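Take a look at this single chain in structure tokens; it is the form predicted on its own.
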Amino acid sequence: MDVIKHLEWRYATKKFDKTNKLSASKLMVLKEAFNLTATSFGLQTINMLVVESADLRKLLLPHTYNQPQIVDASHLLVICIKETIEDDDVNDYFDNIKDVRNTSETILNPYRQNLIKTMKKMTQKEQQQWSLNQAYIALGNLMTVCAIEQIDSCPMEGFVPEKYDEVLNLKEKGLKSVLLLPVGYRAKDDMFADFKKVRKKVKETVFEL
């Protein structure tokens, strides 16, 4: 398959196949494409929890609209943003540059302390406003991966971030639920897997100049 047939393939599913789990290499893969994705500054004030447990998720069930695939799938995939993006985060970001490109401080300083103004700039709201772009941009780059590695997936926007905040303990992690995906793999009776993929024509959405 190639790319294009592969993203022909994906749809947002349903109805997962309780039964089937992704191996530890799949999931492994999911892991690694969240960590490589592309973010502003390459900050990355976003976060992903990766939840198995069958018992949390049930928790989680109510809080979801009551939709199927958070239980069903094999792995609910959780993005979330730091509440505040403090002078630690940014001085981490390019103490790391320094150890991984062995870059001097002469050079990087500036940069740092750029991006330090630029982020005490902003409120909290802008911040946070800020990461969830950057959330969406680590959803669609998921949601590609999973279509090339044959895994299925449902992004979902419908849930009460609040609940699962407190479900889930992510307020003194410093961290704010955006995004789901559950992940897994289609039940065969899925009858929106048939459907035909309804799109506008690439002339109607894209444009040459």
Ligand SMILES: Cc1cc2nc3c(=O)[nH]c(=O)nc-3n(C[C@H](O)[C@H](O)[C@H](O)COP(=O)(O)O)c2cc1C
Given for the second form:
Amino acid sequence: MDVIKHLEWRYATKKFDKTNKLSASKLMVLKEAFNLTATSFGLQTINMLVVESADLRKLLLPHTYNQPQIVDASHLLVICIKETIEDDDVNDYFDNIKDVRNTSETILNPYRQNLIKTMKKMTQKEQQQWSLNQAYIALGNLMTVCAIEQIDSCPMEGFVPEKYDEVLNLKEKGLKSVLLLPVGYRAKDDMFADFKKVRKKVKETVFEL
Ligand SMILES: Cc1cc2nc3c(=O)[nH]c(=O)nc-3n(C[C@H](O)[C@H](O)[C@H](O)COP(=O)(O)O)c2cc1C
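To test you: the structure above is the form predicted on its own. What is the structure of the form predicted together with the ligand?
Up next: the whole complex, starting with the chain shown before.
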């Protein structure tokens, strides 16, 4: 299949096959894809929770406007952002560069100090909005990877993040939930699978100058 065929194959899955679970290797592809997502400066102020527990997902259902995808899918991916970006986040990042690329502190230090300053200038709200932008990139990346891997998924904003944070104890991890992606395999009788894609014409969304 070429990539456009894969993207036409994917759709926001409404009914998952409860009995069809993702293999550990497929799940690993999604974890790696999330981690490989490009982020601004490379700072990675986002995290992903893989929720398999049926009990936890049952608790989350009423906080998802009872959308059944989150319980029927093989796994529920919850994309989170850091509540605040600390000096340590920036320091850990530059320490990692130092380890991986063997770059000297003399070269890195001006960039390190500059990024610490940039992060400090932002309010907590601005930091969260900035991280949220990265979270959407991760969502798009995961959706495309799912399509290529023939994994079904449903991007979701329709949930109550504060309730998710409570149920999943995210505050103690310094995280806030922002987006969901249930993943698994479509049920044979999901009527949405046969619906034609509704999109504008390419010439209406893409302009060539
Ligand atoms: C950011 C985002 C949030 C969405 N939230 C929900 C949701 O809460 N529940 C749902 O069933 N679909 C949700 N959708 C799915 C969209 O309705 C769907 O992607 C769109 O109608 C295009 O259809 P397609 O993905 O099947 O091609 C969301 C999609 C995006 C990109």
